[in-house]
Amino acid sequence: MSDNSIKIFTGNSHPELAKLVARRIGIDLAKAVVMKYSNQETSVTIGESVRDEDVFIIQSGCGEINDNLMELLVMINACKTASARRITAVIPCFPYARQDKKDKSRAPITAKLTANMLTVAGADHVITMDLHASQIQGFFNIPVDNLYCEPSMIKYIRTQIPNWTNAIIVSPDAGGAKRATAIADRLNLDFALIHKERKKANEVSRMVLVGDVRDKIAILVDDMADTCGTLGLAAKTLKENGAIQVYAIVAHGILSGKAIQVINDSVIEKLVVSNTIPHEDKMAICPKLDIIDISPTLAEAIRRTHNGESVSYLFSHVPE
């Protein structure tokens, strides 16, 4: 056991998740005031001593992403200069994760810049969930634990989807094939893939289904749903190919732009997202939305990190 205590701080991006994590560990959130001055500068006041303590700062990349990232950086730096023994940034949804490669000339690799900023601010360790590309771990020179929603998704399918044994796991694009096949293997189900052709970012032109979904429950699995254009079209394609029902399970439900309208108008029975991003406001206007709580996984990762135990158990199991 460690001789120092856990201090969990949160910024303004997702305080509800931080409360759930702290409650699960059995401690109160540490006191901090994070606000903006009238000129829009970020102001952070750490309200209790962190000297020689094990500090975890929970801040997700959602909503006002740049403000939330800046809050996280300032909080990390405030704790560092206040002599914290170790500072772990817990970032359920990593910001700028999609800008991870030079896909056209002069494109910035902003995920690498974000990694550099976190390291320079003073983070000693990063815990995140379902990175868009796991190579982002290599952008850091500090340890990164990339946890997975996969065990929680599998538990949801087994407990919440009726007749799931007659289901087929579908990846809405070639990039997510690995994730979908892993889930299909664990559940002993078949797998199908949709090939999409994009004309420009966030717009899909046409879709081709590879695999047989006739008379089956199709479960679309992806790492993030942003404008939901892909999911809506994928669900339509699956129905046209004979699927009885279509569910969608996604790790990060960003749900920006017209996403809610697209989901409400689509043939999807349920869109299941994790609470790496807050959805309270969207639940009210989208009856199809369902939430998987991933706070037990984050809490267990924090507890194990603090006690110097292995975290790899969580890659394949949901904490009880």
The other form holds:
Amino acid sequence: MSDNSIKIFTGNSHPELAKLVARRIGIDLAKAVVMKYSNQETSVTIGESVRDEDVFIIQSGCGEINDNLMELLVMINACKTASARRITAVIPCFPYARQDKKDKSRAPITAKLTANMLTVAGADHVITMDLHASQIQGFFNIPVDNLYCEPSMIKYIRTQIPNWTNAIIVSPDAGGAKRATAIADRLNLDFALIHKERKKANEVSRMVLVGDVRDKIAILVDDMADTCGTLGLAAKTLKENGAIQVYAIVAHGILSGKAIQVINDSVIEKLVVSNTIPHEDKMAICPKLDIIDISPTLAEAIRRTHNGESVSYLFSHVPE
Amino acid sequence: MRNLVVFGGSSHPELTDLICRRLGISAGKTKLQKFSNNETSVELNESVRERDVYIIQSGCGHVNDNLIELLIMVNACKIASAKRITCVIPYFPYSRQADVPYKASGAPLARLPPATPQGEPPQQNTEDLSQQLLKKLTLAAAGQETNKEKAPYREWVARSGTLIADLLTCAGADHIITMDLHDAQFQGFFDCPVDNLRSLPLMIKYIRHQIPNYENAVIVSPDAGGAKRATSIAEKLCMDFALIHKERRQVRSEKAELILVGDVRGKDCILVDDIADTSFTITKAAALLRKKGALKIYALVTHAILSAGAIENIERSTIDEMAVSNSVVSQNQRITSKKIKVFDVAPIFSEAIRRIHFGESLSMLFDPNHAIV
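Alt. form predicted together with its partner chain, vs. the form predicted on its own above:
The next block holds the full complex; its first chain is the one shown before.
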């Protein structure tokens, strides 16, 4: 019986991350050509045999999300019909994760639809990072590994933020309180919370700080930064309440629309995001942007999944 | 028709309007946009509880965006307790995948993209046997597998037909209506009923009314795959038939010879095809027909995707008049060529929707003698 090997494929959403992951594992990326036909349909050509191999497809939900999602589905399906032994979809930023409940009449639960589509296309396993709601794991009938950016964030705070022992962890909204308290506990720091107060409907809500940030370095922690409206306002509130400096650490930096302008104009000292989403073009125009590399975590997860070892180590440690 | 709701996706709002007008209802209110991070946002502003829902979305324009939008709309209706959800997809996306990838300009890629490994021809081993053995031993010691690389691997091109069928079913569609599927066998990929409507009656009506002296014309199929389609038209109108065939020799050269099977000297020709994408097939066929002595050349195409410079191709070609259906919005939005005329397929779809809603037979839609005004 022959040993099967790891084959890593990537779509067009984040090829740099895939290269970093492959380099850490010590293999080359598997050959595949993913492009579009002239009528805009996606075309996938797999250039290596995947028969009885352990296939990992790295594709993030960013940029042209629908195109990247279709690329991922077609690649999974192609590997399935090419007799791969097991197909794992590695999705650092899970698409449509925010549409996970029916909050209005006739609202679709697109996250459930995405989970169904991945399963139907033929995925056997999903590895993702910092899901917006960890309950999304329950949308799948196949195993899902929800890795955490938290150890990397903690390492960044300890090594890159000067005088971090005088910091305070702040959550920019009530929903993220649990995430922020977990980090505050690990670092033995204080915790504060910003709460949007709505007096009446249609009245401009103001942000209320719960906790004391005077003469401290405030570190805002959140899972996603999209238009950055919330982050900008939160930073202003913190500065008004006496914080010395404001940092923001975010797992997925989507940064769409006017986000970069908002960050550049705001009082935020540095915005730190992970590289689940590509940022080369944004680094050029935003001097406040800093990147945490999470490819070691993904690479280690892939290696341990392939070898059948436990992944629990990654929930509290950053692989060196 | 109280229990009927028709929603239109953002791929072809004009066709949705035409279909709803013929049905005598107004289209269901929706708000279809994109969030700032490019995710699709779907809001349905009408109740669908226990109603018969039809969602009209064609596979044109930005295909992946429209496909995901369709899937999300189907899913939204399903969890809002719709009684039955039917997807009306005039041009079914991913039903045909070209055998050779095409560049954006429309020309076929002569060579495979560089990332695919080129198989090396087996080397002639002229070395001494002992030297070969030594080589093999050193390679084995270095731990390299040479056995796997011996046979050149042919690339695996993904064919997404089954995947799209599975996605639609898992999103919650109960019924599919489409028109002139490229492969009639596609219906078998689904577990739910698929109605593959025919544009044949409309084409026959167009020929009878718009092409003068059609009895003396010849129906021509631009490739061998479409022969069956062309012969069925020729039979119904009692016309002659011809076929254009691409001869591929064993040696792979870029020029494939086109051969005309049949006689078109001194006659008008009517080319019939289901899809015109880059329009290379149909314009090359028209050039051959002109060379072989045809007088006027017409072309009838059901789905005119017309991507990447196809309209300029058609303007320059020997085609005199081209009639296409409005099942898709051409990629270049307004068709500015005077040669291209559009015939309306909304009557067929609205009639199908009406009959399916009331549970009546659809057979008359396939009968060209029955006029659908």
